[in-house]
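To begin, one chain is listed below as structure tokens, in the form predicted on its own.
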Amino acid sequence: MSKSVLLKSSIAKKYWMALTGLFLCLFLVGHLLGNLQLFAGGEEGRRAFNEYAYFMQHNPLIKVMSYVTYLSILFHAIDGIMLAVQNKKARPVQYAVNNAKSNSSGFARQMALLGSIIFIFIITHMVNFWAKMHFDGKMPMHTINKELEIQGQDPMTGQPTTQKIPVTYALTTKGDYKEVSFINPMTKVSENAVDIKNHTELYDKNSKLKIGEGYKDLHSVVLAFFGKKNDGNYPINDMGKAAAILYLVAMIVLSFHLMHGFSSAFQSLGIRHKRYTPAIEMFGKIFSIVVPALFAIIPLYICFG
């Protein structure tokens, strides 16, 4: 019997590992769902995807869920580790004839290995971009740049003359865009035409009081990062190409670990009959495949395509 101070026995081990790898099956459902806009083009699909992102990141009870997630995440990797080891220190001495490709299948055996691969995958991901969504100083806000006619009078001939003033807005949370900065047409320089405050408030330059908040541009730093110019100003990752060959990578990592969890997680729980034990299987298998797949596509469309 196991003396760790997390679970007594391998069987509420195996218990726990099943759940929370359950669970983390429907957060990977739900993180593609908001992914899926990357595909989106123009300002519409930037506008939803930083839409989604505030969501995600404000909703109580996405917040609250989101620390489940961190939890599950965390305890998942832990126990699987903790069960690997317990697994090796129970057998210390290989049997004489021992036909491992009969009694279990590749990923069975390899699942501590999967496992860890992406939880080092999982790591970088979130400094690469959760990591900054939360933190980064320089995180741009989401804006649009467009061109102001204004309407004048030349001072020597008195004709009418029109005069386009390079414009800034930034998308606030009410779904409106406010302007932040202009090109002073006199002096050719960038003026402010509101105060920002903590990146994204917006305060007016007279009363000083808040007149909205703006959205943090992810969408720029998502397409930048895979080397991708967005009308954001974050800078560019010269090795885009590169980082979107790891995440393909370790989608493939992430199917074969799937392609035996999915099923054994259900097996652990006592969650078998001949009846719709082959259903859950075949289920297993098309989402072991679809999920990482589509996860896979969207930097190498953002790179590539």
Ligand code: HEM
Given for the second form:
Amino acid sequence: MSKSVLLKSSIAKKYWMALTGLFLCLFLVGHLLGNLQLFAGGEEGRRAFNEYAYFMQHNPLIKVMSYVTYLSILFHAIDGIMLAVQNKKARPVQYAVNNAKSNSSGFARQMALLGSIIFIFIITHMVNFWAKMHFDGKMPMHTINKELEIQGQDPMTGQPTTQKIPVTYALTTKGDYKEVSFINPMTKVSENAVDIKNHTELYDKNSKLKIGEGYKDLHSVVLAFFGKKNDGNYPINDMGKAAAILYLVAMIVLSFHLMHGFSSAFQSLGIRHKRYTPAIEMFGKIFSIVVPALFAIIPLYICFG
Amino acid sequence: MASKTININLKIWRQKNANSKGSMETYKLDNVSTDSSFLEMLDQLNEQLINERQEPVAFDHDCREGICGMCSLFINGEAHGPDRAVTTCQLHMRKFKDGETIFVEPFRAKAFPVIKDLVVDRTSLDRIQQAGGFVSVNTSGNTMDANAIPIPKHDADKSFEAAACIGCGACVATCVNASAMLFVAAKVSQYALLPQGKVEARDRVLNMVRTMDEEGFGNCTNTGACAVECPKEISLENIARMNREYLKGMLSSEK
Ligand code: HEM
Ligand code: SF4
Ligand code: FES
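Given the form predicted on its own above, what does the protein look like in the form predicted together with protoporphyrin IX containing FE?
Shown next: the complete complex, the earlier chain at its head.
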């Protein structure tokens, strides 16, 4: 098998489009299942989501899958654009009148345009969350604030006293909450109880030994991005509503792309049968409505719910 | 049914030769019988043009009964016009209304350069056919009777349906990508389904697809427009079959 056949032939290019496209459909399902946890509220929901985000960033198998996903997106996009450029060249002079809607769906004819919009969305989406998770030095740690009551004795009167000290605890990967800072009742200044390195690693102040690892508070970053007050006090995005609407638009575009793309991929791979093709087409239609709709509801729920 | 006549306006692509720039020209044609075919209507227009000492419109035609694949034309934005499962020579003027403006353009594709007016060069399809659209038979005198080889009825029917392709190029003209996949798939399927064709199946599909790509046709995006506009109703099933054949060929090729 020569290399040129594998990459250059029109039909082989279509196999790659179909394989990467279907893999990305699988990715969408996985990504959606994770995101749906954002519906769970309270500290429990926040905790579950941040633990999930940590797992996604550290599990070796997930890491491999994520690299396959990055490659698939790149390959699918580059191959798709190359195909579209060739296709444009294949008809240098356009028709004066073209009644294309009488024989084909607009989604099918606009795959490259729809895909390019999705590509722009993926980039902005990764800048908003993925890059923060990976590279942002200001990424907050998952912490909660509690008041510690300290029993004491008034030195003058000898009466028992209680003093409330606001303390911040970090949720650690061992599942417990460790004290990270407190407000000194004398000076009213926040003091660290432990040293924090690399965003989330907790070190004992004296022995310099690692005593635990916290979670990045992606949950709060997401809520803040869509303009909602969050437990991590992450600065709220003023454009949260606009962001939620743009995410909705992107999901509509994705829906259109899949409306044609899902079943088209099977045709590209030569999978067509009187009995199964109608079922694949039906499943594709349902998939292309349900998956983007569930994705889109999450920011709308956060923002307006 | 009593025959009616209609008056129509025509907007037709006129282009002197392959190198000149063309443009849409407007003509008025009265008293067109609704029983006449689209090509007969063009004959009538040409008669009028000749009487007015103007250059007649050049267009392709031959059998005028839907079997040769020579007639073409993109009529009101569709290959072979608005009717389904017919060639332009089988399209009747009763499909058009009195006073209607009808746009007539040549099939447009990089692989179908315009020769003159509505006539395009479709020899690119011939070159694809020459790359593998045949079976090699022994003609030394002891040719085997084709009927001696049993063929399942189902396969024979499917092959026959694919063989109905007349190579008109409407699939290319219609396709948003100017892809020739339906044509090539019909030719590949026609042989791939028969025992006689299986011998050369692997090289056939590889060579025909390579030639298709070299001729500058676009890539299929499975819009399905080709099968809708095809006068012989060639099914998309053939494209799926060619995709399977190509995968097999690609993986097992010795080259
Ligand atoms: C999560 C995102 C995406 C998914 C799930 C997806 C899925 C698919 C699927 C299943 C197909 C059908 C493949 C076939 O017909 O064989 C397809 C086709 C296509 N996609 Fe995507 N896609 C995504 C993103 C993109 C992006 C970012 C682009 C970039 C430009 C793009 C461009 C295209 C093009 C041009 C086609 C048509 C290819 C053809 O039929 O020749 N897609 N996509
Ligand atoms: S597949 Fe149909 S439209 Fe294409 S060349 Fe054959 S007969 Fe014409
Ligand atoms: S002229 Fe032969 S098919 Fe129309």
